[in-house]
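There is one chain below, alone, in C-alpha cells, taken in the form predicted alone.
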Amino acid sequence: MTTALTPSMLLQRERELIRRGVDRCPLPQFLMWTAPWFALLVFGCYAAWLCLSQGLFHTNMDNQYAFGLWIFLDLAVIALGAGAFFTGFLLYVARKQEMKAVINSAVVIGLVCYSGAVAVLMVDVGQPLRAWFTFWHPNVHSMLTEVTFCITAYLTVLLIEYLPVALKNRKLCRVTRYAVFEYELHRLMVVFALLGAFLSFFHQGSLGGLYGVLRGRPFAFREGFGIWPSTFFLFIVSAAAVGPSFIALTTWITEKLSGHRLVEGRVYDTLARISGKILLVYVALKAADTLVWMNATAPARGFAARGFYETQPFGTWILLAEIGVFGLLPGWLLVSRRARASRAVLLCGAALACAGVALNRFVMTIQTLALPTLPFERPAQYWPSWQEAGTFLAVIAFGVLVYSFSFRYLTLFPQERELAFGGEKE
C-alpha cells in the first residue's frame, strides 16, 4: 500500500531539489510568483494559435509592412541574448575568470532569448509545418538562409551548454551516470563556447546585412566590403557591446527579487567596463557609417538624407537619441571608473545601452518599412494587433518562467553560497 504524500512531505521533497547552503522563498510564495506568468503564457499561446490556425490576417502586417513588432522584438532579443556567446568568449578565450560567476546565468538567458525568437519566427512564417523547406530548399543567395542555419545550430549549442547546468541539480548529480556525463560534457564546454561564438558572430552580422542589401529601401541600403554591407559589422559590434550590460542588469534584478547577493562587485565592474569600451567603438563606427550614408550613399541613389527624417514621428531626434543619449552617454558611464563606482550609475548606463540597441533595431525594421520609396507613395501606417502583442508576451512569460525555475533549482550563480557565508573577496 502506498502512503499518500502530505503537504509537509511534498515541501520537504521540493526542498531537497534546492542547492545546499542557499536560501529560497517558500514554495507557496514561489508558486504565487509564477502564476501570473503562467497565465500570460497561456494567453500568448492562444494568440499564437489564432495566427497559426486561422491565418496571419489576425496581424496588422501586409505586403508593404511585412516586418512588424515580431521581427523588431526578435532582433532586439537576439542582440540582448548575445551576452551568452560573448560571456563564453570572455571566459574561455579572453580568460576573464570573473565571468565564471555569471556564465551559467548567461547560458540560460541565451537559451531563453533564442528559443523564444525561434518560436515567434515560426508563428511569423504562418506555416511552421513547412519550416523544413528552409533547410531542404535553401536560397543560397539570401542572408536569411545563413541566419536560419546559424540560429538553429546555435540554439542546439545552447541546449547542450544548458545540460551541465541542469545535471548539477542536487538530486540529479547523485545519479552516477548523470554525474559522469556532466563531468565529461563540462570538459568540452570550451569547444561549444567557441562554436557558439562563431555561429552567433555570423548570424548577428547577417541579420544586419539583410537590411544593408535592400536596394529598394534607400534608408537602409549601405555600401560595404565585398558582399558584406556595413550594417553586417555594426550589428555584430552592437550585440557584443550590449550583451554584458544585459547580463549585469538581469543579475541585479535577480539579486533584488531574491534578496541575496549573487556575485562580487568586481563582476559588475568587469561587465560594465567591457560593455562600455565596445559600445564606444560601435558609436564611432555608427557615426562614420551615418556620415558616409548621408553624404555619399543616399545622394548617389538620388535621395537627400534629410528627406528620410521629414516623415513623422521619425525626425532627426531619433538619430541623435540613438547615437548620443543611448550611445555616447552610456558608453562614457560604463567606461568611467568614477561613474562605475556608483552601482546605480553603472546600472543606468547598462539600461541605456540595452535601450539603445532596441532603438537601433526599431529604426532598422519599423522606420525602414514606414518610409516611402517612391515620390507618389505615402508613409506606411502600422500598429500591432493584440495577437501580435500577445504572442510576444508569451515569449517574455516563457523566459521569466524558465529563468525562475533554473534559479530556484540549479546553480546559476556559483558565488551565491560563498557570499552568503563569507562575504566578498577583496
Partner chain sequence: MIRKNAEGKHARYGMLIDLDRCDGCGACMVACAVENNIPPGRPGANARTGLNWIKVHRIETGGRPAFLPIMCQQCEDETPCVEVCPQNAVELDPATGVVGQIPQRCLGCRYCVTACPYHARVFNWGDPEWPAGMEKTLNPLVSPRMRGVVEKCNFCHGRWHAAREKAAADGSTGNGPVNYVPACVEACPAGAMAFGDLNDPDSALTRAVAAGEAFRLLDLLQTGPKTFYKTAFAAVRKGVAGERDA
The other form holds:
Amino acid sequence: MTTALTPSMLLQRERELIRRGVDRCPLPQFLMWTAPWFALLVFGCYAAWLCLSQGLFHTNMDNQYAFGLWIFLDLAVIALGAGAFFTGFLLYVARKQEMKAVINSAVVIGLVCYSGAVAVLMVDVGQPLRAWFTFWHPNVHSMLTEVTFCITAYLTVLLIEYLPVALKNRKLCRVTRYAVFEYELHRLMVVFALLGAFLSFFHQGSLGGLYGVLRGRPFAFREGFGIWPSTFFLFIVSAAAVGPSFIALTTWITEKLSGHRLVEGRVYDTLARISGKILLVYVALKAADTLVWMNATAPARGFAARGFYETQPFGTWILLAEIGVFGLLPGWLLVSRRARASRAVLLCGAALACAGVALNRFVMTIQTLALPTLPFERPAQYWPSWQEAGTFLAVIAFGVLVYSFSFRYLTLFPQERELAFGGEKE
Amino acid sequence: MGSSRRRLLQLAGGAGAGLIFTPAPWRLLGDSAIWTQNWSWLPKTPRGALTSRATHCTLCPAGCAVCARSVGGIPTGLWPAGEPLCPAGFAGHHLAWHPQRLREARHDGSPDAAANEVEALRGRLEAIRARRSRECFAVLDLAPGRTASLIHRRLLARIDNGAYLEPPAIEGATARAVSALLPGNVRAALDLQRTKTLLSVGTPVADGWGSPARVTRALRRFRLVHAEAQQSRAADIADEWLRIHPGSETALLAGIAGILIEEGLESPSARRCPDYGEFRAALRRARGETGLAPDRLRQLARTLAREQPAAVVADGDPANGPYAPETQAAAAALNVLLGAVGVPGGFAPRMEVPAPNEWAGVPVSAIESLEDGSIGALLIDEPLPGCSLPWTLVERKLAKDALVAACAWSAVGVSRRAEWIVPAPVFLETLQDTPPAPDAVEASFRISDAFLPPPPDAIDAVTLLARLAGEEMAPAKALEERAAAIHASGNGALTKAGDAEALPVTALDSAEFWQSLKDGGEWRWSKETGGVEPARLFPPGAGLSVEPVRAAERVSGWRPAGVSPLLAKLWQESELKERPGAPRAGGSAS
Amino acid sequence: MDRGVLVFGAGFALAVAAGWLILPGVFYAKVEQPLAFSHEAHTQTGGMACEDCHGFRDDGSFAGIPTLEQCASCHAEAVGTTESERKFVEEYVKLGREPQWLVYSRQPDNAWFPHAPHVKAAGLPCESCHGDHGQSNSLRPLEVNRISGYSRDVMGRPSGPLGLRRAGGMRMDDCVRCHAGADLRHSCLDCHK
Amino acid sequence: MIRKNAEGKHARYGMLIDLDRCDGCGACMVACAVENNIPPGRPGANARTGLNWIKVHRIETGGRPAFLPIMCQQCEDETPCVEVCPQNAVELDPATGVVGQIPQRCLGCRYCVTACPYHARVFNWGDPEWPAGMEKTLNPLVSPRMRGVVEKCNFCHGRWHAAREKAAADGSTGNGPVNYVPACVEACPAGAMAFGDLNDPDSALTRAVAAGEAFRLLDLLQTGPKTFYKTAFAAVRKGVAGERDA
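Following the display of the form predicted alone, present the structure of the form predicted together with its partner chain.
Entire complex below, previous chain first.
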C-alpha cells in the first residue's frame, strides 16, 4: 500500500536518513556530485570486464612486466589505507582520545582502500575463479600466501568495524535489535582494533616481503631477520607513518568539499606529529637498509649497486628523492611544532609523506622488473593500456562514492555537529 | 504486511545458513574452478593410435629424411630420422592446415566450381589454336626441378606452342654460371659437404640457402668467409665477415682474381683456358673500390689459394635479388682460377636423376626470353609457399585478354594475380619429390607420401594440364614411372628407411623398389667423375665491369618461413631474427 | 522462542535436506549410451575375456574401446536375437559408422593414465579401478558434471545420496591412495601432463 | 639438493649447451612449440608477450656474435619460483629434478614470473588459438594450457611419461630413471645440446661438469640451476655470463 512517491516526499524521506542536527546539501546537488564518479565507475567496470572475459592481453603487461602499474597502485592504496589500523591502534591501545574524532572516517577509508585493492587483484589475476586455491593448497613459504590470508581476514575485520558506523544511521538505529547489536559490537571494538592491527602488521609486512625474498632479483633482494627480509619491517613502518597523514589529508579535503569544519585543530596536530615521528624512524631505517644492501647484499650476488641506477629513467635521483625530498623533508615538517602550526605546511608535509611511500612502492614494483638480470638484456619500456587505467579509476570512483554516501548518511565525524552547527557535545 | 515480509526474510536467512552446511556451495566453488581447465573453446588433444612412419620433407630441395609421428593417421610432428632438420621442417606438417590455405576454387575472388576453371582454360586453348596466333599457352612453375616439372614440359609439347617458364631464381646462380664454362651441357653444383673454405658473397648461407639443416651441421667443418655490406645472419655465423661497400661485389671478385694471377697462385687448368690472356687484360681494366684494406684482400686470396678445396658462391642477396651476369661471371672465373671447377669440394658436375626417355618436352625458357604480349593463357603452379616474383616481369609478357589461372596452395602468393585459382594438394596430401639441391653433387631421388586427404575439389597442376592435353596423368603415376626409369637404369643404390646399408638397385625388383621409396627409402647415385676441365674462363660476350650492381628485378626466391604459423616463434615472438641495431619491435629480450 | 526463530529453523532444515538429497543429482546430467550393450552377455555366453576386446597394441599403448571392425568381425550379421544387436548391425556395422561410445573412465585431458605400468608392471586386475563394469548386464547412463564437463566416475568426491562412495574408483583420491602406499607419489608431474 | 637415494631411483636431469656450435637457427624453438602444443603467436604478439618455452638470444661479444638458448634452468637450491608460488602450482619433482608447472592449479598471479632471474616463464595473456583443423595435429603427450596461466619448460615431461609407459610395456617393473631426450635436444641440427642425468656419474653431462669446462648463468644467485653452458671463447662467456671477477 505504498502511496505514489511525490518528489517532495522523496526529499523528505531522504532527509530523514541524515543525522539530526547536521545539514547536507540537497539531494539533487549531491547526485550532481556523484554523477561523474558513477560514469567513471561504469567505464572502469567495462574495462575490467574486458580483461576478465577475454583475457589480460587487453593490458600492456608482458612477460617482463608481469606486474603492471595497477599492482603498484594497489600497494600504494593499501599502504595509504593503513590509516585505519593505525588510528584504531592509537585510539584503543595508545589511548589517544583525539583519534575518536576521525576513527569512523579512518575505518571507511580503510574499507574502501582494501576492497578496491582486492577488486583490482581479482582482475589482475589470470584465473580469478581459482583464487580460493591459495586457501586450499597454501604454500607456507610464500609471502603471497600470507598476504592473501591477512588481506582477506583484515577485509572482514574492516567490514565488522564498518557495521557499527553504518548501524548508527538515524533510520537504522530505530530498529531495536540493530541498536542492541550495534551497542554490543561497539564494546568489542577494542578486540577488533587489536585484531586489525595484528593482521595489518603482517600483511603490510608481507607486501614488503614479496619483494625482499626475490633471490632472483638482486635489486629487490634484502637480507633480514629469520624468514623476514628487511623490506618486511620497512613496509610496516612506512605504512604506519603514512596512515595518519592520509587521514589528515582526506579529512581536510572533506572539510573543503562540505564547506564546514569537521574536526578540531588538535586532531590535525596529533595526526601530523605521530606521522612525522614514525616517518623519521622509517627514514633512518630505510637509509641503514640501503647502505647494507648497496655494500653487502647486492655485490655478494654479483651485482654492483650503481648498475641498478644506470637504466634510464631510474637514475640515482629516485633514491635521493625517496629518502630525502619525500622522507626527511616531510618528516621534519610534521615533527617541528612551528612548521606544523600552519595548516598549509602540515598538509603539504602529509602529502609529501604519502607521495614518498607511493614512490617507494613504485620503485619496488616497476624498477625491480625493469632492471635486466642477465648481462645481455636490454631494458624495456612499459606504458599502461586504457583498460588498466580504467580499472583503477573505477576503484578510485568506487572509493569516492562509498565515502560520499557514508559521509552523507553516517556520522563519520562526531565533532561535526558541535563544531559546525553549535549542537551539544556528542 | 510487515510481518509477512519479515517472515520471508527470516526463512531466506535460515535457508542461506543451511546451505552452508550442504555440499552445494562448495561443489559449485570446486566445479567452477575445474570448469576453467575444461572450457569448451579449448582444443582437446586428438585420441588414437600413436604411429610413426618414415618419409621425406619435400618443402625445399634438401628433401631431408623425417619420421612423421601421427595420431589416428594425422601427422602431429616431423622429427629427424638420421639427418638434421631445419626450423621450417619441424612445422612442415602444419602446411595442410595453414590459415591461408585455399580450400575451394575461386573465380575473381568469389567461390566457384573447380571444373569451370578447366573448361575456361580449355576454351581459351581452343581460341588460341583457332586463331593460329603467335600467342602461346604457358605454365609458370614456381617450384622448378621436380618430377612434376618434367611432366609439365612433356604435356606442353603435346599442346602446340606451349611454353614452360621458370622464375628467375637466386639459388644456384653461380652454379649455373660455372656450368656455362663446362664443356657440353654438364650441370655443376657446389659439393659443400667436402669444401674446406667457402667465400660467400651476399649469399644468405644461414637463411635457408641450399640444404639449410645440412649447411648448419657442416658449418663447423669448413671455414666460411662472408662478404656483404650489411650484417646479415650469414655474417653472424661466418668465421670472418668482410664488410664491403654495397654493390662492390664484382670489384671484390675481380680484386681477388687479380691478386691470384699476380702472385701466380691460379690453378694450371685456368692457365690452359683459351681466353686466359683476354681475361688478364680485362682484369687490369677492372679496378674497383671494395672498402677492404688491400693487405686484407691479399691475405684472403692467399687463404683461398692455400686452403683447398676452396669455392666462391655469389648467388645474390635477398635484398637485391640475383646479382648481375657480370658478377656471376666473375665468380665463375674466380672459381676456375682457384681450381674449384670440376673437382670434389668445388663446383663438381652434378649427377642427373634418370627420367623416362619418352618424357622429352619443351625446353625451359626464362620469362625474359619471351617477347611481350605473347602469352595467351598462363597456368601458375604454386604448390609451396616461399617464391615471390615481381609480377611486372610476367605482366609485360601477357597478351591483352590473356587468361591467368593458378593451381596454388593459397590465394596469397603469386597466384593472387590469377583470375582463376584452384586449390592444389600440398605436402603430405599428395606424393611429391624434390628438385636437385644446389649444394648436392650426387643424384638422389626421395619422395614424400600422402598422409592426409586433400581438400575435396583440389586439382594438381599436372592433372589439370593432362586433362587439357587429353591425357590421364597424376603425380603418383608420374613418380612411379620415374622410379621405374631409375630402376631400369640400374645405377645407384637404395637405402631403406631405418637401415644403414644401401642395396644396389639391381638387387631389387621394380615393385619392391617403388614400395620402399614410398616407405621413406632413398635412392642415391654418386660416381667419382674424373677431373672435368673448364672449357673457358669467361662465357662468350660477357664483359667485366665493376660499376655498382644493377639491382635486378627484386626477386627473393628464398624460402621464407611461410610454412606454418608456428614459425612466428622465430620471426615475431623472439628477437632472434631481428637485424642487429634494428629499431626494437617489441622491446627487450625476455 | 518467537515465531521468527521457528521460521529460520524451517528454512535451515529445508536447505540442508535439499542440499544433501536433491542437489547432488542436479549437478550431473545423465547421458544415454548410443546402444545398449551387455558385458555379461559377452563374457558369460560369449565366453570372452577382457583382453579380447580391450587389449594392448604392439607398441604397448592401450587400445581402449574396440573399434567397429573389431565388433564387426563377429557381428557382421546378427548373432543373437536382441533388439539392440539388430540396431547395431543395421545402423552401424552395415553403414560402417563408428558408434560414439561414452567412456565412463575418460580422464581429463591433463591427466596421464598409462595402462601398461598398472596392468603389466603392477599386475592390477581391471576391477580394481573399473569396479564391476566388466560384469554389468546393461550400460548405466554416463553422468556428466554440468559445470566441469567431466564424468562423475572420474572427478570430484563421490557425493551420491548421503555421500555414499560408489564402487570402483578412478578419481584422483583413489589413485593417490594406491600411489601413496607404494612410495610412488613424488609430485604432481607423476600423473599430470 | 636431491641426492641420489639408495636404490638409485631418482634422476636429476640437466642440460649441457655448447655455445660454439649453436648458430641461432631456431629449430629448437619450433620443435619445442610443436612438441608442447604452444599456440602460434596472437596477432600483435612480440618478443615480450609471445609464448616461447625456449628462447635463443643473439648476443654481441665484440667479434662473432654468440647465440644463447635459454629455457627453464630447473634450479634446485630453494628454487625461486617454487618458494614464491602461493598455491603450490610449482614444485621441484624429486624423482626427476624437473621444476613442474601445473597449469590446472596456477591462478595466474605471475609472482613466479617476477621471481625468475632467467625470464624463463611465460604467461598466457589470451586464450590459445590454432587455425581451424590444426588442433588435430596437437601432441597427445602434452595437454594444451588455457588463458591466464603461466607455463614453462619441463624438459618435455610428456616424453618422460611415454618413456615410463614404454619401459613398463617392455616388462620392466621398477620405476627407476628412464632414458629420453627432450624435443630441443633431438631437434638441434648443430648437435649443440646434450641432455643427461646429473646423478649418473658417467653421463657426458656429469663428466663435462666435473671437468669444470661447463659454467652456469647467474651462479652467484645460488639458485642451483641444472642447465650448463660451454664455450671455448672468453669473449662469448663474458657476453653471456657477464664479468667474472671471481
